[in-house]
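As a starting point, one isolated chain is supplied in structure tokens, in the form predicted alone.
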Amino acid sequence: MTIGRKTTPSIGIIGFGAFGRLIARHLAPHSPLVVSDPCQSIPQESPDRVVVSDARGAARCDIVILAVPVDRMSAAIAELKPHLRPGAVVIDVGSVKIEPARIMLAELPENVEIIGTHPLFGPQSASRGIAGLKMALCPIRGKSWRRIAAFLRQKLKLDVILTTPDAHDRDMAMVQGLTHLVAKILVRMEPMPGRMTTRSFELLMQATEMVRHDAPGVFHAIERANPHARAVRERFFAHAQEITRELERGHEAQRPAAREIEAEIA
């Protein structure tokens, strides 16, 4: 069973952290959910139509969503693998796509379909709803991605972007990699001015606030698990060093003129 058919599919969610809960809140009105998280207890305020189970219960669903960090994906698949139904659809929602795609292709049974996705938003940016927000979708194995893409567009009103794992990671190395990198640096430079500010500075700090409270694993996945991120970081810091040298040269050129002005004043 897949989303888009007359029979409503069951959906299992492995991992019920902040993002797993966000997924559940928006999928619960459309499908019965089974959630499992071996690393933490499930919150009492879970949405209606959500059944708490172990990994085996979630694995028996028609669609299984892996909402776990990349470094926990192999362990999660090992636990799910014996219980997956033939024809089930396994979806990951990680911030990188090349490594999850490789893991899923290598370790999942050949009789299940595989889709890589990346919701290009988090709990903070989705606090007012997800309609109009972007979702990257990478078809990896099987044909159900078409129906799932239609569900995401028509029911959840998401802007679905079809892409490949490599193209996704190339773009995200710049988009997410730089955003989180700059935010990390700004947080370490605090305290920041709070009153005498410009609009551009306020927007920069708003962007920092949107990622400030992300789990450490998110930053590490973005910067370490994405094979394109290092090259982007190196370009960024190379340009920063070049601009620093330009400013220093300009500063040196201004010194004689400054001394002449001081002499005239004296």
Given for the second form:
Number of protein chains: 2
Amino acid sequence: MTIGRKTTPSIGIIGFGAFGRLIARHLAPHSPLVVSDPCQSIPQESPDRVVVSDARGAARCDIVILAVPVDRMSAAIAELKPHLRPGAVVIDVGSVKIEPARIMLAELPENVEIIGTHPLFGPQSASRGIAGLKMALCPIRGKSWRRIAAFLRQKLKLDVILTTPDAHDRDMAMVQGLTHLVAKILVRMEPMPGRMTTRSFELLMQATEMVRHDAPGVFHAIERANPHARAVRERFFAHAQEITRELERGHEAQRPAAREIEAEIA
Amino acid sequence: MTIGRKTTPSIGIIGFGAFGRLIARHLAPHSPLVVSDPCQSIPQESPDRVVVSDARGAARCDIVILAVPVDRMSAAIAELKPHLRPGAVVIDVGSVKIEPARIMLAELPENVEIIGTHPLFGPQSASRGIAGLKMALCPIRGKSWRRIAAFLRQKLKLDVILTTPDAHDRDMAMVQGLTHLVAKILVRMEPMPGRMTTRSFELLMQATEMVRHDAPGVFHAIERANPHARAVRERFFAHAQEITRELERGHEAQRPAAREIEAEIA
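Can you swap the form predicted alone for the form predicted in complex with a further copy of the same chain?
Below, the chain from earlier opens the complete complex, with every other chain and molecule after it.
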């Protein structure tokens, strides 16, 4: 890719889990990649133009993508910090944005640019390509985000949504907080009926199926690392209790009518 | 329709709400219909072969479909009872099956047959036709259910699921109980984010959208008239509370780690 410059910038990916692999597959046709992961073994069948390296090799790229869980971000930054080039662009891809933005601003050297992103898809929703899928993008420091956003829109055909870490986390506390909370509850209620089902129930099960295999860290990031998630959970439970009370009251109110029916039959 | 007999049986429909109209549209090509509703005005643009009548006219048909809310079933039966023909088949279409079966067995004359059905679709899921859609069928009294089930399968191309009122209500306490409960909670939490969304959240919203416009009686039938619904709600809330407790414990457990990060930054 040129993203407005004469030369193609190199891209380093720190973290080669499910999401790091997905990014690599879509970036490899556009740019040379250097991937690094201290924990995962990187498969031999990686795409062409992908060089496997230690954190140092990935950190020396023009663009460095942090594809690690939020709770491992500080450790990853500590490792790559000594090797970052002045003017490099560091990008995270976490499910929350306030906390990663705070960590990156506090812990990265002042001479690197910072962008927070959240691709609103995972390996499952991206299985038929990523064109048209949504990605939230938060400019944190520097101006490279304009070139990066243009690349994401024009080359990867992503639907890039410019936002701030706080606005992102507020919306995601609803979007991901509710989806994962409901899915977590439903998975624990299994087995579910499989034959006698309605269309709306099938949609609910499909939503559950899409997030149930997410790594446990994803649920914890969504529910704990998002400062707005707790208030959303509390509203969810308050409404649930309110509905229960209404149904209980209904039971009370219905009793005389039920007795009348019994009397009628007798 | 012949459903195994020499002559085409007439069909009476008591109750001409959203669901009664849907039934009429799909049965009209197969059989003469007589519809009756004490509350709703029946539109002039009804399909051909549909005769509008009082309860008496509908009650004198070979097959009588009760398309009224569960809590109005006793009143409807009281009205049509004097006019039912010996050997008539009375069919209900309610969202629960134990209570309608009990009412119909107790209140209908012994010389009529009884079938409980629950078409697992509504006007929205049937908007592109009903072929392939699911219908639960519970034989209650008599043997006509075999001919009726064959008609539903062969002529209407429905996926007929033979079951009992108790097995039906057990599964539906999960299927409909959970869908409607979750949808009810989510509707009360509106407004929802519309732009920054994930695929799984969109599925959750679609499920909600499909049931949000259901008549209030549907929610009450599902949650209150189904004797298994309360236990499902209680399990839902118990799991929700368990997950909350786990998340709170996680908050506690994470605090020292967060302090370490702060110390590192300072």
